[in-house]
Every structure is written in structure tokens, then in C-alpha cells.
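This document starts with one chain, in the form predicted alone, laid out as C-alpha cells.
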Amino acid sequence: MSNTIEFKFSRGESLRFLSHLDQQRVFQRALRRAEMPVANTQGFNPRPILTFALAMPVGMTSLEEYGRVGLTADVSPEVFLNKMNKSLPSGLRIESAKKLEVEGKVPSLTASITDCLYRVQGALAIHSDETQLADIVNNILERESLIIPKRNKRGKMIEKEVRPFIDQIEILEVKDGRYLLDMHLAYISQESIKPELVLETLNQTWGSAIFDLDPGLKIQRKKMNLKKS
């Protein structure tokens, strides 16, 4: 029987600029402070068995992230949650935890993701009201294909098909030159796209900037949906 805890956590405004690697280190230190019996990988360079569903981009906050940790002894979800929240810094919080009752190898957490809901707010690059902005976005999303040039991990420019990942974009508010929207993005074959890339694609498809992609852009992952286990 696997001693694995799956946990849901949130990341607040105070830690929005934490990198994914630094976040891993924060959790590892918290696990040590909480005196959790963490299992390690085998080999010459053993590491804690700690995984996350998706990397958290720098600058993003989230209400719903998922992680898993392998343990060498039985720990109840209640004890794990309480001890970890006492050990984590302000801005990171375990919201819930459960023990995975799985014989043998635990299925991949990343492979369980189906889609994510993002809340995006920022400045508009055009003069528009809520209805006009919704019409512009909906007109663009009527296209079957939305392709944008993107640099891959090897530094080569490729054409990225974005449209299949966009389930829905809902304009919630436009006020004083700023917008608030919800973006529902699919996770396909263990691949996702960032909300910033969607906004960039909308700008490029429209032929001129709709959304200002300046550093004032705020993105929150509100929900991450997983396949039912």
C-alpha cells in the first residue's frame, strides 16, 4: 500500500513572484520542519518524492494547486495539514489533504489534469466597454484555428496552435480602462498554455493590441480540475 498524501494548496499575493524551483524548496523545508517521514528517490542523488500537478509561473497567484508527497510511514491527512500549515510561510497554505489508497505505482498527478480556470485582470490597449470587448473576443474565438509564432524550449521559432486549448473566455467587467475576465483553458495530452499567450494571440489575430501585456497584468488560477480517481 502506498503511503502517499495528495494535498490541495493555495498561493497568495505575498509569494506571487516565487519561482517554481523556489516553491519546491519551500515545501521541502516545511516538510523537514513538520518532521514528516518523507520518502526519497533511489540512486546516487536521492531527492524527496514530492511532485506538483503544474509548475506555478512567476507572478501568478492560485486558489487551487495540487501536490503529492511520498512518505515512509502512515500519517493521517489531518496531522499532515495541521503540521504543514504551521511550517509553511505566510502566502502558502494547505487547503485539504487526503491519503491515496493505491496498490503499487501511484498514477501521475499531471496526467490527471483536465482543465484550469483563470481570473485575469489588467489594462486595455483600446477604448471599449464590456459589450464591445466581449464581441471582439467572441468574434475571434469563432475561428477554428488560432496560430501564433512561439519559441520552443530549444530556442527555435515554431507555429503554435492555440484554439483547441481555449474552452471559454468570459468578460466580467470593464471599468476605467481596465478589464476583468475569466479564462477557461483545457489541458491536452499533458500540455497547457499560459493565459498570457492567449491574450497575445488575441492581440495578434485582431491585428492590433486589445490587451496591454504590461507587468501590471494579474493572473490567478482559481480552479484546477482533475480526473475522478
Second form
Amino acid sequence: MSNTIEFKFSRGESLRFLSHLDQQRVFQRALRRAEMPVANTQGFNPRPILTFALAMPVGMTSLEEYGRVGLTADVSPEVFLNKMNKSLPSGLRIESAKKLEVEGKVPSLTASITDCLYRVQGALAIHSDETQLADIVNNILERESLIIPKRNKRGKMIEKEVRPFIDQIEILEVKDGRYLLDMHLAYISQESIKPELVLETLNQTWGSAIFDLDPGLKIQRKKMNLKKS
Amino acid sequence: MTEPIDKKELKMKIKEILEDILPHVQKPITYTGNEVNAVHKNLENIVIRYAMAFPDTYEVGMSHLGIKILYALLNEEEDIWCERVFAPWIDMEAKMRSAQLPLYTLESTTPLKEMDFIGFTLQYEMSYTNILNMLDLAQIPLLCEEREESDPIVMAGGPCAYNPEPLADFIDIFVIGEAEESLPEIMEKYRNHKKNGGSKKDFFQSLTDLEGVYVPAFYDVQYHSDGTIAGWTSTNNAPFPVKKRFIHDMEHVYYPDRFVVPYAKTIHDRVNLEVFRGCGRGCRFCQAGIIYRPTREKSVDCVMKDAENILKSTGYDEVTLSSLSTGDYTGVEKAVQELLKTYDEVGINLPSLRIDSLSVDLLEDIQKVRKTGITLAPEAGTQRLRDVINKGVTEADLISTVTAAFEKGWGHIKLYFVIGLPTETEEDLDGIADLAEKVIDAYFQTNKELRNRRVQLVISTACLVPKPFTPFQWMGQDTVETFNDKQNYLKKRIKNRKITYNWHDATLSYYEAVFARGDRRLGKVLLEAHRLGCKFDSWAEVFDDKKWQRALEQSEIHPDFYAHRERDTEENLPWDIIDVGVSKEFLISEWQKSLSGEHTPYCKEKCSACGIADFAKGYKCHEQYHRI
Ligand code: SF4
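Return one more block: the form predicted together with the partner chain, after the form predicted alone shown previously.
What follows is the entire complex, opening with the chain shown before.
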């Protein structure tokens, strides 16, 4: 991994509807247009060595995402940043880049995430103001356990304990039936939950809907914190 | 031209509405534009605004080479801004209608109504209702005669424009033939028109001295009492017939150095390298083989230059050498070798190969690692019937080709056939089933060491749709019942578990046949079908036969007249209004030769004087080959 570049990037409104797969292709093509000497995996079906800390769901914007790309030649982080920003479509931007100067095995980006901060905007299903809403939410968060039925990866319904993942929820604004809130979610052994699931949990625990969970919900990942290596 | 305030406001409003509705639809990314290489221009310098429209989804339309070429070509001109628009899928349409959001261009989110031109690509007949639906969504009157001076001019071109008549009520201008030269000429006329003023009709009038332009409003059709065409009168000095345009020199014709790179996965998501136009094989059911005559090749150098430009500007890692029959390209081996040498990480696709071992060798070169499958088209099950359609391949050719493929490790073969060909009997259907068995036998006779561990054969039959400008343009199509019987017969005959049998929906082929050889009177059927909600008719999950039947009944049109009737070669055909360069005498002689199974040679081997040489004075077909 001698020539690996780790980069931080953001995704704006204009590309919020990219799927994770679409976005991977966008990066692969941008790397080729920027004539980056991308290293490939070995084997029958070589693929570029390009990894991302987290997948980005359709609809989400982000101020902080991380990716790594393996190169076959030395490219300075400045050159990488400039060339890539010329080559990426507007809506995706490399914010910073650095060389990964670690000997031996490096923990993956995904394994390095400690927590994420999300900003969520949407419609309320109840009449409320900031204080009332904060009270309701804090009340629920006082519980030590919050369990919600959820489909697991194999499609089976399971009971999921979500409380440990929720660090904090801050109600920022309630206006005209819409809310704005920040949500800190923790990563515990490379696992976390989606902001939508948190809202759903709150709704279910409350007994009736607090938050409107329609797809019009706007979510932005504001921060992704990584373990310092 | 600066944008007035109310238009700016409208645009903001559209953006707001989009914000609300896009999270609720499938594939929202296909409605937002902003792709790499999409063209954005400053309105201040723009004289002509053009919307390149494809009457199907984004994923289908963005796979189409023709609109990529014309989009880039128009945008080369500083004062023209060409944008794109596709048919929104059902869910998006519903949202747009309930929000009263007009159909807009992808690049600038401008309502189509504000364009000078909307140009539709006609790839298949069953997309016609989508054209009407798109105009409707754009809040533009469907009928030419109901449009105002301020409405956009509606154009159309592409393979289905060679019989423009079913769309004559809706399209102001048809571009007949290849548009690389005629479209800029039309634009130049429009520039002058805008400068000098005048009505739309004045502009249409100014087009009558251009070749390859058909303005249906300038023609009247008279009918006999039996419904056939008695004759035409052209008014306003409009030419009769309208001669198609074709590019004489492919080597120097405009080819883009960049393509828009879609975010969503499209059907052909790669660099399209056009290697030649036309095809000289002369299969008698094939319309493309006639309307795109003559064959014109590009040199390998030219193809390599295109490859370099487009790979660089798009970042794609896959190319396709595209043409009607890429195996026939004189430079195919050289092009493949050079591509492999120059770009070691770029994948190569070769569509439409011939049935010969050369094709297998080529595929071997490009699919060293993963062998994805081979598709071959014998088209008919017996030698006799292959002679009828002038498909110059034998059973021995096919077996030796598949054997070569099995020896090189391929296990997945697809064979394409057409049913409903003239003179077809049960024996010919048996021939399809027998040929399939022989292919499986060939697999088992292949050395176990070499062959793939699994074999899978897919047999696919299409229903013949007799097309204008083919030797079969006079024949009646099989009825839907006959097609179904033939398909059922084949289902019974093909029992081997290693063979999968696929067939096309005969009802769809029937409607295709109606519109392929239809005339102007079908306009009211389209209008009615659209009113009843027909759209995306080429999508099985949307196509609604009942609505179509209602539309036909209500417009008192008897579709069998168009699909099933055998015509006399003396009859005036709706598309006689167009001259494609291949003479009617040639088509008649091909029709007669077909019935006696007589062969017509491949153009490269021997010219059969199809008429092209008289049509384009001084044009010499044979000079277009051997450019390597
Ligand atoms: S003129 Fe001759 S060579 Fe040219 S397209 Fe016609 S038949 Fe083929």
C-alpha cells in the first residue's frame, strides 16, 4: 500500500440522487479522465483499488466522506486533488488528500469510523415546537434500551437494540410543521444504524408518529470521525 | 437573448417542484442532467434552442449513437444550444402531471415549450405514442395544425422516418436520411428566417430546396375507394419524391470527441466507435440493409483517433465497434489488434458478428478471460428458407462456427431466428428445432478437455414485420394466431433441457407491422391511443392491447388492411413519397428472386445495380472499401 492516497470528499445537492454504485463509477471514470495511474486488484477480473469508508444512500448529501485509491506511481496529494477536482462533475469535490504513509497492514477506512453526525430535515407528524419536541425526544432517549423489529441482511425479521448507537439528538429548529435536527450516531464494531431507523424507533417508542418518514426526508452527513492512526 | 424575469421565476419553480417529487420516483438521477460532458451555454449568445428528444426512457435513449452525434454536432455551433429530453417513466409522469410540471430539458431545466425546435428520434414504431405523450406533457398541441407561431417546430428523423406518413399530422419537418449535413442546413435557414422574420410556413417553404427534408403539410394524398393510394399532389413547390441524404465520405464526416457520460447505468454504457454505415449483404427482410445503402467504411486510423478522443474525455473503459455487421468491416481485425495494443485495460465489444470462424477468433482475442457468450443469427431453420431471405450461411457454416466456439471454451450460445418469413412451412420450423439439437450435438462431440463444463443454448424467434423498402414490403404478415401456433409448435418441439426457447409477443409485432407500413390515416389512431393512455408500448409491462383495440375501433381503421394485406407491386405505397436510392425495380426483382430462392451476391463481391449509382451521380460503391 505504498502509493495509497486517502481523500476526503463532499457531495452536494446536484448529485444527491447518485446510488453508491453510480458514484463508484463516477470516481473510476474521473480517475481515468484525470489520468491517474490507478492500481488494479490481482486475479481474473481486475478492478481498480478504490475503497470508500461508507456507502452513500440515494438522496443523501455529505460534507465529509472518505475514500482511498491505490496508485502504481507516486502522485502528490496536491496534484491528485487538483486533477481530480477538474475531472469530477460539479456536485462531487475532493476536500483534502493525503498520502497514506503506514508500513504493513492498515486498518480499513470502514474499521476506522468512530461516529457520524447527521443533519436531518423533514416534516413533523405532530404539532409541536422546539422545546416540546426536544422533551419528547430526550424522554425517549432516557431509556437504556430501545428495541425495534428490523429485517436483517438475510431478510429475516429480528429484534434490534439500537440505543447504544444513538449518542445524541439535538433539535435545532421547528417551524411551519418542519424540523431541523442533528443526530450523532456511534459506530460499534463497524456497525451503526441509519438516521431513518432512529426516527422510526422514536416514532414506535412514542406510540404514534412524531416524524413524517416519507422519502422527502433530507439527510446530510456533516461529519465522519475516524480513529486517529 | 437574456431571460425575462417571469421565465427565470418559472425555472426556479420547476426546480422547487423537482425537489419535492424526485425523492418519490425510481431512478431520480435520470431526471437531473448535469452529467460529465453535458453542454451548458450562456443564453446571451444563443439564437437557436433545440431539444433532442428520444421517445423512450433515459437509459434507452442515452444508449443511442445517433443522438450523441447530432447533439455534439449542433452544439459545435456557437449560437445553437442543443439539450436533451427523454420520456419520463410512468411514476415520474404521474408526479409531473399532478404537480403540473411541464416536460423540461435536462441541461437547463427549461420547459420544452420555450425551444425553437424539438427533434424526435424514431427508432421503433411502438414509440410513437410516447412522442404524443411527451408533446402533451410539454403542453404543446399535438397536431401541427393546432400549434401556434410561438410553439416550437417539431422535427423527426431516424430509421422510422423513411415511412413518415403515420406521423404526418404531428411532425412539421422530417429529416430523411443521415442528418449530419441536412440538419446544419436547416439550422442555417432558420437563422435567416429569424433574422428576416416571417411565419413558420415561410420557414417551411424555404426548406423545399433542401434535399432530405420532408414537410408533410405540403403534400395531399388521394385515395381509391378500396382504400389504396390514388396519388399525391405536392404544393408549394415541394419536391416529389423526397430524396434521402447520405454522407458520401465517412472518413471526414463529423464525429464527436466526447459523449455525455450518464450516471445511471444505461443499456450501452460505453464508447461507441462507428466503423461503417450501410450493409451490402442484402438480407431480404432487413430494412437497415436497404435504407442505409451504400456501405461506407472508416479507416482504422480514423477509428483509432475517435477512440483516443472519446476514451480520454469520458473515462470509459469499454468500447464497441458498431455497425450493422461489424464482422464485415474490412479493418475489423486490425482495429481489434490496435485497440488491444494501445489500451490494455479497455474492454472491446463486437456486436453483430457473422457466422464464421473469423468471428470466433476475434471474440477469442477480446474475451481472453471471461467468455460471455456468442450470439449468431441463422434467421431461418432450413437452407431453402435461408435462400429465400438471401442469408448466405449454411448449416455447415453454423456447425463449424459453434464447434470452434465450443473448442475455445464457450458454453453459452444464442441463436436468432425469424418466423413468418414468406413460403415458410412446418418443415422450416422443424429446421429450427433440428438445428438447435445439432448445436447441442456439436458440443458433445467437442473434446472434453477443451469444452466448457456447461452448455446452454438459447433459441430466440422474432415475428417478421414486413418493412418498407425491403423486398418483403408487399407481403401480408402472418396473423397473430398463426404466429402463436408456430410458437406453440416450437415450444413442443424444443424439449431438450439444455435449450431455452424465447419468443416475441406476436401482438406487438402486429401493431408494429400496422405502423411500419401505415399511411396518414393512422394519425387519428395514434391520437386516440394516446387519449386512452397508451404509452411505452414497446415495454411489455405497460403495453395494453385492449386500449389499442379500442383506439382502432373508435377511429374506424381496419388494421388488417395494413398488416395482413398482400399488395400488388403496382400499388402506390405510402412511402413512395421517399426515395432511398434503391430502386423499386431492384426490390421487385429481389421479391421475385426470393420466391424462387435465388441468391443475390454480397455488394463487396459483385454489384447488383440496386440503384444507388443512379441515385447519387458519380458515387462509386467499391471505392469505399479496403481502406486498410
Ligand atoms: S450499387 Fe451495387 S455495390 Fe452499391 S449498394 Fe447497390 S448493389 Fe451494392
